[in-house]
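A lone chain, given as structure tokens: the form predicted on its own.
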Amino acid sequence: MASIHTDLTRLLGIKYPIIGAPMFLVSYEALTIAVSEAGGLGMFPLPNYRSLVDLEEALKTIRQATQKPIGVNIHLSGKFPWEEQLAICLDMGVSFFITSLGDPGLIIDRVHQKGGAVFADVVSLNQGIRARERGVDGLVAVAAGAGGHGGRIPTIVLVPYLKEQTGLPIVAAGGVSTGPQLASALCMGACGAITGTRLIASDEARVGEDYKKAVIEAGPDGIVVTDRLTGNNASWIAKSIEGVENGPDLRSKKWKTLWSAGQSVAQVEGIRPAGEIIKEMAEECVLAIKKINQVCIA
């Protein structure tokens, strides 16, 4: 299929404006490789790797399998050795960084020197403006309905709002699991979208079959948003946090049994290879845009 050209694809040198979400305890080497090889941008979060040696080995594995662009989510807080992580990533050719929990300005010069780009996760206009002031190349609009930590503003409102008020490229995050949903994000002014929940139910996601099955079986009303587990609002599959939300504290559960997912579980029907998911999204996106172009305006 032909490429879908947007500011994001031109910036990153990818075929489709689809980013595989860097999901904690979900996105590792196999998923990153599959998404990038399919024409999207594969990503993983740096906190998935306990040591710098583990991170370097993971990147070596990825680079042996693909030379296509990849990205990481970097947490810029005192809890993580982000400076050492950044150095390893830049040495291994990581070209795209999404920042969380800190000042994106800390890494921008070093990333730009290597020809890379830095986007910041934001859930509000205030956060977007602060990130713009620090010199980011774009923003990830983490909207209501997103898996993991997310905001309170729907994607259909947050994306054009940030685009108009900041003038930066905007990547939509929240409720994007299908081609038509990607097309709608592009129509709202996004340069691309992150898909995460759909990829949990992929062959390459490093989670148990029970988690994948729960994503398939859950409906959007089976997603609970609470700040009880982390201190910030995040979306979880309701059945996985029973006994935590209104009962014992987080110590009563292990992280791998706390299943994060977004409301786009509504569009997840089965477990498939991640590459097929990405290519199907792109194909369906093109079809959706063609249908829009056929609408008759009198």
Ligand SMILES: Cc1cc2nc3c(=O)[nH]c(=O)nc-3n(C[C@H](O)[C@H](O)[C@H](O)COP(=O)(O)O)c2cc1C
Given for the second form:
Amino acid sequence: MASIHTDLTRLLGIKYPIIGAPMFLVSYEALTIAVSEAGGLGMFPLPNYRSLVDLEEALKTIRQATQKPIGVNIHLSGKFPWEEQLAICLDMGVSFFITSLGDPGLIIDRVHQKGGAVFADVVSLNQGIRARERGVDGLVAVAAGAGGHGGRIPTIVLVPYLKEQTGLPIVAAGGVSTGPQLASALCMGACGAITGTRLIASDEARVGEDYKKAVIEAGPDGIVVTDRLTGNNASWIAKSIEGVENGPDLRSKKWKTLWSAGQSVAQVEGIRPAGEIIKEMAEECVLAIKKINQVCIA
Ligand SMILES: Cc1cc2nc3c(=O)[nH]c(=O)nc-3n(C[C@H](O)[C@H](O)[C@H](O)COP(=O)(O)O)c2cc1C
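Same protein, the form predicted together with the ligand this time rather than the form predicted on its own?
Once more the chain from above appears, this time first in line as the rest of the complex follows.
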């Protein structure tokens, strides 16, 4: 299929404006490789690797399987050895960084020197303006309904708002898991979208079958948002946190049994190879744009 060209695909040198979400305890080497090979941008969060040696090994594995662009989510807080992580990533050709927590300005010069780009996760205009002051290349608009730590403003409002008010390239995050949803994000002025929840139900996601099955079975009304588990609002599959959100504390449950997912569980119908999901999203995005063109001229 032909490429879809946007500011994001030109910036990153990828075929489709689709980023495979960095997901804690979900996206590792296999998912990153599959998404990048399919023409999107594969990503993983650095906290998925406990040591710098593990990170280096993972990047070697990825680099042996694909030379396509890849990205990472970096946490710039004192809790992580981000300087060493950054050095390893830049050495191994990681070209895209999404920052969450901390000051994105800390890494921008070093990433730019290597020809890469830095976007910041934001949930509000204030955060977007602060990130712009630090010199980021773009923003990830983390909207309501997203898996993980989501925002409170719907994608359909947040994306055009941030775009208009900051003038920066915006990647939509939250509820974009099909071609028509990607097309609508592009219509709203996004340069691309991150898809997370849908990729949990992929062959390559490193989670148990029970988690994948729960994503398939849940409807959007089976997703709850609470700050009780991490201290910040995050979306969870309700049945996986039963007894935790109101009662006993986290120590009685293991992280692996607390399943985060966003409202786009609504669009997840089965477990499939991630590459197929990305290619289908791109194809159906183009079809959706053609269809809407016909409606407009009819
Ligand atoms: C299980 C899970 C874990 C996540 N972990 C992270 C993370 O570690 N870092 C991060 O930047 N975003 C994380 N996210 C958010 C995603 O990167 C992405 O923004 C979001 O999933 C997009 O919305 P969607 O789930 O509706 O597709 C996570 C999302 C999920 C579902």
